[in-house]
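Read the single chain below, which is given as structure tokens and is the form predicted on its own.
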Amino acid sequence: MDSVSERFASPLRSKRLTVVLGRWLALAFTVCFATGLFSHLLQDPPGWMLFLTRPEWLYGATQGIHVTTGIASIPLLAAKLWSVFPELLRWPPLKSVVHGLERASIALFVAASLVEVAIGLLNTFQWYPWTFGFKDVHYWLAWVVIGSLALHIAVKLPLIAAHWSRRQEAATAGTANAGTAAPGETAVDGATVSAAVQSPLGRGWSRRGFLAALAAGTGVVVLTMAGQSFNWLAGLNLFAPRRMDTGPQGVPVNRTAAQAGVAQAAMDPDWVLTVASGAVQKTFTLAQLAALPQFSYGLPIACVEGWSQGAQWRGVRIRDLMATVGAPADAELQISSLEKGGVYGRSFMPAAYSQDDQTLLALELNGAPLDLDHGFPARIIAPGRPGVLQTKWVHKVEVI
């Protein structure tokens, strides 16, 4: 080891520790990637997409897991970088073309991971101190992270296999250092260590103690933030930006009517809902909608920022509403909001949702007319659907 990296040496650092941290981080990133991909495909579905409306809490659970594992990956990533930091300072930085490519893949993985977890965390607080579109950048960076992680694992696979378990590490070290260890000593990471002091490394922490402390710290971070996603942890929610059972009518709000600029139009007594299928078109006043058969369901609203909240919704079934204009059962719908432009101005509803019994044009929430910030006079609520697609302040539903 050269003099620069030697200054940052620690008896806690070892290839075995790095492999264990890598396993934890790879698991967190893989779960986060899979659940994030599911959310992205629901919002921008390909032609083959299968839309699952049951269980009703599916999207809330997957997005809660996505945000929770993303938060958990922050201390894990910091610990992994700490464990390999002296290696990054070794001189010369490039020993060969292969070594250069290996370090380039590591640099790409580290840079993409740091940006990805940082903007993901800021998104949960709805703070966007940048000019690019969060969703697309977050999505494509996720592919860069998972791709560079797979490449890194492939490059380091022999080392990972050699240090995957203590037994494998001891066997590898014993083979590499045969005859160099004295009786009562074991070769570890190229050095002979007395069996009596292998667990407590020096007077400080042991590696096992370090991993236990990291697991405990990560657990505390998760437990004090996951309460915005899972009601059985709501009592421990200290730091998440959303809390259950808060906001108008006991449900949190992401985007208010004032932010959307729809307050005047939504409160207009002349508001009507337009329902259209081809040349057939009907309009309904709020009173006329309330006179149609009403249905009530307990459904969660779950948002991409990770929070979810169950509530009781009451209104007209979308399939009944579309039947009034003779819409085909397999029709895809376009839902238009009073809010103009942007990602909230309209949404598209595949037939899997529009034909579901529990998909409503909701008029009431928790036993009272919708609050203005919850989408008065009418909004969409459907099972297993991202909150960003549960369009508020609806004024038109039409067959595409």
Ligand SMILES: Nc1nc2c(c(=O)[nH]1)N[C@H]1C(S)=C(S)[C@@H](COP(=O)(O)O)O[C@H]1N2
Contents of the next structure:
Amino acid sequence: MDSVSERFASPLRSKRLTVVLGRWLALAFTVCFATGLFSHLLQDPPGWMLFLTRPEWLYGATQGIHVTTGIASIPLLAAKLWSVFPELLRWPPLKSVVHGLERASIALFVAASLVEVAIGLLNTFQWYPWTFGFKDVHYWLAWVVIGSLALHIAVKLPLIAAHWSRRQEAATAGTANAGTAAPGETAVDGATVSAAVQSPLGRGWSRRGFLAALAAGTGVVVLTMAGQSFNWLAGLNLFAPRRMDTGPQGVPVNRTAAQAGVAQAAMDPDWVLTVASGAVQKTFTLAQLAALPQFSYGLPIACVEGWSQGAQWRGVRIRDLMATVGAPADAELQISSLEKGGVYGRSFMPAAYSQDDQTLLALELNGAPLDLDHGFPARIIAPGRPGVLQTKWVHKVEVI
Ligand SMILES: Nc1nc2c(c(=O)[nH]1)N[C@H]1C(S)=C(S)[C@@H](COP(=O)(O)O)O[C@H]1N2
Ligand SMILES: [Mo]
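Having displayed the form predicted on its own, please output the structure of the form predicted in complex with the ligand.
Next comes the full complex, and the chain you just saw is listed first.
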């Protein structure tokens, strides 16, 4: 063992520990990646995208899992880095071209992962201390993370296999102690492997103790934050940026009318909704909308930032509204807000939603007219859609 590694030596560090941590982290990253991909496809759908409107809480669940596994991966990533820290300082840094490539892939994985979880966490707090567009960078970096993770796993496969279970490890430990590294393993002093099972000095953490503490710590982080997404954990929500049942009408507000610069236009008594299909165009005052058949559904707002909140919405079915201008049943719609520009100014609604019974132009929330901050006079609410597409302060709905 070289002197740098020795200084950081802990009898706890071992390949077995690194493999166990790697499994947890790979699971968290994979689930996080899959749910993130789903969210991305809902927001930037390719032509083949299948839109599920039921169960209506689906997106709230997948996005809650996305943000929660992302948060859980922070302590797991820290522990995994700690477990291999001496390896990162090993000298010489490059022993061969293959070794160099292996290290480069690990460097890429570590750097991309750290940036990815950091910007994801900051995004849940709506804090953007950077100038790039969060959504695209988070998406492309996810591919770098998952790609370099796959490469890392492939390179370390022999080592992972050798330490997958305790029985396998015991079998390998003998060989490692004899000084022969398992295939694919950068020769580490056999002492590290065996010492980890039991500290030679008989002090410090056992591997089990360490893993239990890490699991408990991760559990506490998850339990005190996941209540923003899952209502059965809402009572434990201490640290998440959003609280359930808070905000006007008992629903959190993502961006207020003042922040969106629409307060005046939204309160204007001359507000009308324009509905258009081709050359046919109609306008509705709020009273005229209220005179159309009203339907009421319990649907969640499920924000991409991970918080979600169920509520009772009442208003006009989008289907019925579009029928007034003779729109075809499978029409795709463009919804325009009084808010100008940006990602919120308008949204597109695929046919799966515009046809759905529960997709409303909502006028009421939890039994009262919409609060100004929830999109008064009228807002979109559709089942199973990312919150960002539930456009507030609507002023035009048209067939595209
Ligand atoms: N015009 C407009 N619509 C909007 C937004 C916005 O900022 N402007 N925020 C969106 C986002 S990101 C979410 S999560 C929901 C939140 O709705 P709420 O503020 O009523 O809870 O509204 C969506 N609709
Ligand atoms: Mo959102």
